[in-house]
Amino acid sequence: MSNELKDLRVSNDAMDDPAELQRRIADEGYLFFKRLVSPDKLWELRREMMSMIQQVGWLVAGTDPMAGIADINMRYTEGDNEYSAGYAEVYKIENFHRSAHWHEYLDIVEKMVGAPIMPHPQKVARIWFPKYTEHTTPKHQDFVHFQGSFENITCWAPIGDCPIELGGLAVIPGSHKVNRVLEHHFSLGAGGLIVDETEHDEIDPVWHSADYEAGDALFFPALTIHQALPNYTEDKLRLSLDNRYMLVGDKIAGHMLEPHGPSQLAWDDIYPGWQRDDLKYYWKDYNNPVVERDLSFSQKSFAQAIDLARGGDEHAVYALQRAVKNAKDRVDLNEAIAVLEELGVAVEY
């Protein structure tokens, strides 16, 4: 796919021109900056996070954690309880949460939206294994997952260098102009939802990406179609920040006030080891209206997975097996269990 990709437009030339930044993101649906943040800050964060990732057993023991040499026998992804167990330890790192509040990110987002902003409490780290490409995050719009407002801005930033083959992010410029949430379908990849951009005549399905370096950052609103690229490396773990910013006073979905779901943590589980208190429950100082999460997107995806599994789709069967194995509450999984049993597929609890 890398031969089909076009380069992202670099907007460093407009960093001090809010009006131009606002024009570009309105027109192109993204803003990309080279070394927006000092690479040293990302390398320091990488050492802390990768050291913890090595402690939980996902990197080859005895290797330099900065190299991110993955133990491919430990490949997990979001939705696996084994992933949650390791991710929880990474998620407790104070500096990881603080990185979303770095002034470089806050200042540039305020310029591009022209108003005061607040980082969502739910910070996200993406940890992707090599040789696990079928679980790559599929093409989608962020609104189906994070909701709240179309005006929310996503910031994706690699924690270290991230060349194409390691699996950075790609976007379709101008795809946000559909100005609506598009139909999403079941997918095995992270998030479980995929959109087919070719179904919509108003979208020019040309993908843009980059060989990212430490300090780079890509921003886009909640309707821009994007995807992760596959991690085609032999043994490198891809590590990145994936955070959201909202206009102060805008709507926020209730689940975005909680820690990222795969961590299976509450804030009281995260804060005890922190050195400073200034970011603990910081969002309570803002009067942002909270709206209920719309579960229809995920419910539709799961219903489609059940139908596809009945037809023998291997990805759908795997998704049902994983859902049954990893769910704490199986009340809503009775149909999935019945389908697996009809197919003669092993059901692990």
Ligand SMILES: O=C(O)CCC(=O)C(=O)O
Second form
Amino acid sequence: MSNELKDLRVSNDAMDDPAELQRRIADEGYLFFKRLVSPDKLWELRREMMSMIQQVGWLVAGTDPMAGIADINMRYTEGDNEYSAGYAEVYKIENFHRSAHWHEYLDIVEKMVGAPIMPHPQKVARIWFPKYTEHTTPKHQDFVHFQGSFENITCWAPIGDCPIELGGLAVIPGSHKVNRVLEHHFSLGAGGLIVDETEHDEIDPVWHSADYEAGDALFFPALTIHQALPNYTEDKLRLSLDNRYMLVGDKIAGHMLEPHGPSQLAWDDIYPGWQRDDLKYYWKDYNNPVVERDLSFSQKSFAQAIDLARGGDEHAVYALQRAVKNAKDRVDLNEAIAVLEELGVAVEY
Ligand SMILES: O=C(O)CCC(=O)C(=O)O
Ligand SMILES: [Fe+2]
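What I would like now is the form predicted together with the ligand, since the data block earlier showed the form predicted on its own; can you produce it?
Below is the whole assembly, all chains and molecules, this chain first.
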């Protein structure tokens, strides 16, 4: 794929021109800035997060944590309880949450939407192992996961440098102009939902990405189609942020008021080690209307996985095995268990 990739357009020239930023994001469905934030701030955050990742045993012991050298016996991803155990420790880091509130991000989002904004309480970090590419985040629109409002803006930013082979984010410019949530299907990749852009004639499926450097940031609204590129490195973890910003007074889906699901934490588990109180439950000062999460996207994908697994699809079988092994009480797993037993596939509880 990477030989067909085009470069993202850099919008630093328009940073002080809100009208031009608004024009570009409406037209192209994304905005990309080089060094929006001083790289030193990202390197400091990287040191703190990677040191914790080393402590939980995911980096080779004795290596410089800044190099992010993964222990590839430990390849985990979202949906695995082992991923949750490590992610939870990283998720408690105060500066990780604080980074979504850095004024550089807030100021530019405010300019591109032309209104007061609030960072979603739910912050997201991705810790992506090398050569585990069936689990790479597939093509999707963010609305299926984060919901609330089409006006939400996602900010994706690597914590450190992220050259193409480490698997940064790619977007289809202009794809937001479909102006609706497209049909998503089952995928083994992170988030579990994939869209096929080639089914839609109005989308010109040309992918754009970048050799990202520390401090760079990519912004896009909830309908822009994007995916992560595979991490093809031999042994490096990809570490990145993806946070969402909403218009003050707009709707927010209930789950976005909670910590990111794979952390399996509640705020009261996260806050005790923090130095400052200003970001604890900060959203309670706003009265943004809360709407119920629509689970139909993930339920439909799970039903498809059951059908595909019946036909022997290996990714679907794996997804069901993982769902059963890591069972939470959110989905009914009886049918999945029955299918796995019919297939004579190992079921671990
Ligand atoms: O970093 C990833 O793998 C996924 C990121 C993503 O889909 C997003 O930022 O919305
Ligand atoms: Fe996304």
